[in-house]
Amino acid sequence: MAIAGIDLGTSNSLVSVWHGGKVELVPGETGSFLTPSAVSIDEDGGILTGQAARERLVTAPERSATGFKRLMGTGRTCILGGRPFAPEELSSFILRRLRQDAEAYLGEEVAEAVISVPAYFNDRQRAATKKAGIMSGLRVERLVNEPSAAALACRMVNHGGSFTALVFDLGGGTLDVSVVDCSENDISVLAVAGDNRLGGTDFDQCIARAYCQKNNIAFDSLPPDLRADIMFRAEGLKKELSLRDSASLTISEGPLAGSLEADQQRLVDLCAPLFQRMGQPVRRALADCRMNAGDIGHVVLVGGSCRMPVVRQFLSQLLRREIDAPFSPDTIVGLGAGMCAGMRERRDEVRDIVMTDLCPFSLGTGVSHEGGDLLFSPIIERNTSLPSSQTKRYYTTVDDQRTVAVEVYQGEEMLCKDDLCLGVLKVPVPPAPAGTESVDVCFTYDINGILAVDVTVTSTGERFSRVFSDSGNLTEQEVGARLEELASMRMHESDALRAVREKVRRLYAQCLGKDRETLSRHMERFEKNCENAGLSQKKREIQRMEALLAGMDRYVSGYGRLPSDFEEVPEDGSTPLQ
């Protein structure tokens, strides 16, 4: 049974897997190697995952959802078709997808997988990240950061000397930025730091209101389908001038109406509290590894994000450099990913590698002071290497106290109640004036993200232990029962020919007149043509559909031309095979 290396992003996700000697990204069924993090409840009740869910954000947004991943860990749902989905419920989905292309792509099972998370996920982001793998049906046991996975593949590739890199990793939806030292066979993260709430998405959306502020538009008083078309169109500005200097966005009829003209210093103006908030982590890491941008050697780019040269032109000012890009940002945490699934195999090429990663967050408990609310008091500091085990001691506080309560917190904050409470150990002690009995807590966090609590009373010798883990505040039994039901939910076999359905759904509505009638020609004979059709042919009519798609989907949103093929459809709606 293999080993898969998944990258689970926010916007997009890929697997890889360890196969003849080297890590192989696996393509799904379109050939592409990018499956889109969207999910669809169809109206029979099937999931729809990838670009076929994602094109129904606009014609189905009540029953489709992306973005999820931002809401990991936090007990939010994401209500899909009128039924409840936790966001590692949904994950899960995503996940089952690319266990089965791995699969086929392999010939074999895949029962484990390593799995990608942002380094400043905390305990129960990576544990709810856990969750999705095992009711996906995989067993998790690794968790990698993914500034330390595009390390690692930037290492393998880089057969060079040692270097200190900066792995800026901007993806759909979050930010993070770790330093790296890379020698022969060792990689250790020196810092990291990051913003969980920030990405591609709000690039998107900031155009979005911009458009709509500048035509009048309620913004926030859009229905769903029409912000998601809106969001949808923003997201193709921004993709436009990634491509070119300047780009406008033109909509002729509707209730969104209007146009948005924009270049790279536009966009600047229009993201500037985003920039803002982007350079904070940079400077983080940078200081608290004592190191300033003179000492890196090189900047890796992480995620699709990176691809606007906006971003880019703010690192190199920021860093006082100039950014060049050798490895695709897309791709090089999944490679990453699928190097670390190589280690755990044991594979030859890759078993004397060492990996060292860092605590992303302090951990500590609270203690007593004449405020009254509790303060933290750090016992494993952020960016403390992992494995690490510290021990504190601590002092009753009031005379006769009974029973010492270690609070377990989260975060960098001075009042507790301003981070994240991971859980309580109460502890008995022996009654006596204030001061004088005590406890040893022991905090051992490992490289999975498990933390140990030992809490040893001084005077008895007596120790107490707790494992802090998060399953979403459901018991055994209701997490065996749900996994039953999510097992049991059906996932449609062809996204891909259901993601030219989706596409051309939402075009149609898009579009007016005459070019509805001709997109509905050319479906007709698509249907047609795959209707019998063998594998490899169904394959380049799906191909052939898309691009032509892909063309009209700059038309309707204003960036260029009709298709100089879009007219050419016979009239019976027929073609020969080829």
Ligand code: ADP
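Numbering follows the first chain given and starts at 1. A quick note: this is a predicted structure, and the numbers were derived from the prediction, not measured. Rigid core here is just the name for the largest C-alpha set that superposes within 1.5 Å across the two forms. First, how it differs from the form predicted in complex with ligand ADP.
Relative to the superposed rigid core, Asp324 undergoes a CA displacement smaller than 2 Å between these two forms. Gly107 is not among the residues whose C-alpha shifts by 2 Å or more between these two forms once the rigid core is aligned; its shift stays under 2 Å.
Once both forms are fitted on their core, the CA shift for Gly294 between these two forms remains under 2 Å.
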Given for the second form:
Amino acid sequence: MAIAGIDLGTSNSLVSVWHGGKVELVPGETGSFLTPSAVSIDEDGGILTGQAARERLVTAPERSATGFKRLMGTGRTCILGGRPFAPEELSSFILRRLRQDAEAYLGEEVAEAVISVPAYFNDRQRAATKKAGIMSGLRVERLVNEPSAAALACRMVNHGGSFTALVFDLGGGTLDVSVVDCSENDISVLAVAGDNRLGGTDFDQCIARAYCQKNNIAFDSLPPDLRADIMFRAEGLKKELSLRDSASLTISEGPLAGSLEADQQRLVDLCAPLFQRMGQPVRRALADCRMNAGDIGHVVLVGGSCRMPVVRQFLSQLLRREIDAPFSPDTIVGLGAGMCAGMRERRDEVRDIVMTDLCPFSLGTGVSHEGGDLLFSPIIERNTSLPSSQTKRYYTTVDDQRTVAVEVYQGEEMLCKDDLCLGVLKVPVPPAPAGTESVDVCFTYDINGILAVDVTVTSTGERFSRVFSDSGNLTEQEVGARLEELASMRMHESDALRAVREKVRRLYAQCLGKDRETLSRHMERFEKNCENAGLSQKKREIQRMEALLAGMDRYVSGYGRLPSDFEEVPEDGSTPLQ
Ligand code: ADP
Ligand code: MG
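Complement to the form predicted on its own: the form predicted in complex with ligand ADP:
Zooming out: every chain and molecule, the one shown earlier first.
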């Protein structure tokens, strides 16, 4: 049984496998390696994922969601079609889909996955990711930090060699910066820093707001469908600006009517607050490992947002160097995750590689002080390499104290109430005057995110232990029940045809008049051609339609000409779309 490597992204996800002595990315429904991390509930209750679901963010926003990775581990839910879903559940639909794609690709069962997570994910977010894996029917023994995965893949492309890399990952929702040391067979992360509220979507929002402001539209009071529509088009304009110096967005009719022109400088101005925040994690990561920009051998660009020339330029100025990007920024984490899967399968080609990871947050306990609130006392500091075991001694604070409560916290805040509480271990101590009895508290944290806490009462030598594991906190029974429930929900097959239909539906909603009629006729012809077609004929039809729709998309979004082949459709029936 195979193990898959999965990059479970905010916007897009990828799956890769170890195959024929190397890592391979698995193509999804439409032949693309990227599967949009979007879920939509069909009108008949079925679950759609990927491109089809992404299209429905515009046509059926109340039934669709994306970006739920940002909610992982928060306890918040998303309402889709009137039914609440935990972000873990929505992620599990994506994972299930990726698992199926990988199984179809390999022709064998995939039972386990290595999933990448942002280095900045805390214990709860990691636990939520594992839970999503379990709910999709995958065993998840190992999570890998995204920058470590990227560095691993970068090293592979560089055919080994030793260098220090700065990994700059700007995806849809988060920014992760890390400094990674790659020597012969050893990959170790030296420092991580990030901003888990800064990503490509924030650029889309800046553009959408600027558009609305210029055209007197109140962005904050837009209904969900119009808001999704303008965000979609803003993202389109942003991507257009990755291809050329200037571009414009024009919507000729309807409640969003207006226009916005932008060039690179305008983009920088519109998004100035984002650039201000972008430099901080870079400086912090370098400072944490006492390096400066000159010590960095390679800058590894990761994440779709690194396709923006303004981002590269910003980095180039910040680090005072040329930035070359030999890899595709949106697949490199997926490749690295696949290598980790190969390492778990103990494949010959990668069995000698050792990965050391860092603890991305501080772990410690609370100590009382006169002010009242518990103060955080770190035992394992952020950026300690893993596995790590550290001990600290604590004394009783009142006369005849009977128990010491070792509360376990994770975070970087001075007051425990602002950190994340992972639990408590209560230990009895012999009564004695304050400050005479003591306990040795030992924290051991390993690469799989399991924290073992051992407390020894120094006067008696008695030991107490508890393991805080992030394996999702689900009991076997709960998992079984959940799996059964999910099995009863109908998942739509990974389906390129469905993705085309949903895209047409979205474009239809976004355009008007004659364009709608032409679109309907194209669709009608497409459906007719597909009806009795064989598999390969159908594939060709889908490809032809996708190409046409891509041009149409740019035109409808207001920054391209009407594709010349768009008007060629014969003038027979003009039945509108359902
Ligand atoms: P994540 O890891 O969060 O899933 P990705 O690495 O897939 O994210 O990046 C998604 C982000 O990249 C989105 O915000 C998307 O708009 C942006 N993006 C993708 N392609 C481009 C491009 N050509 N130019 C600018 N931004 C892009
Ligand atoms: Mg990513």
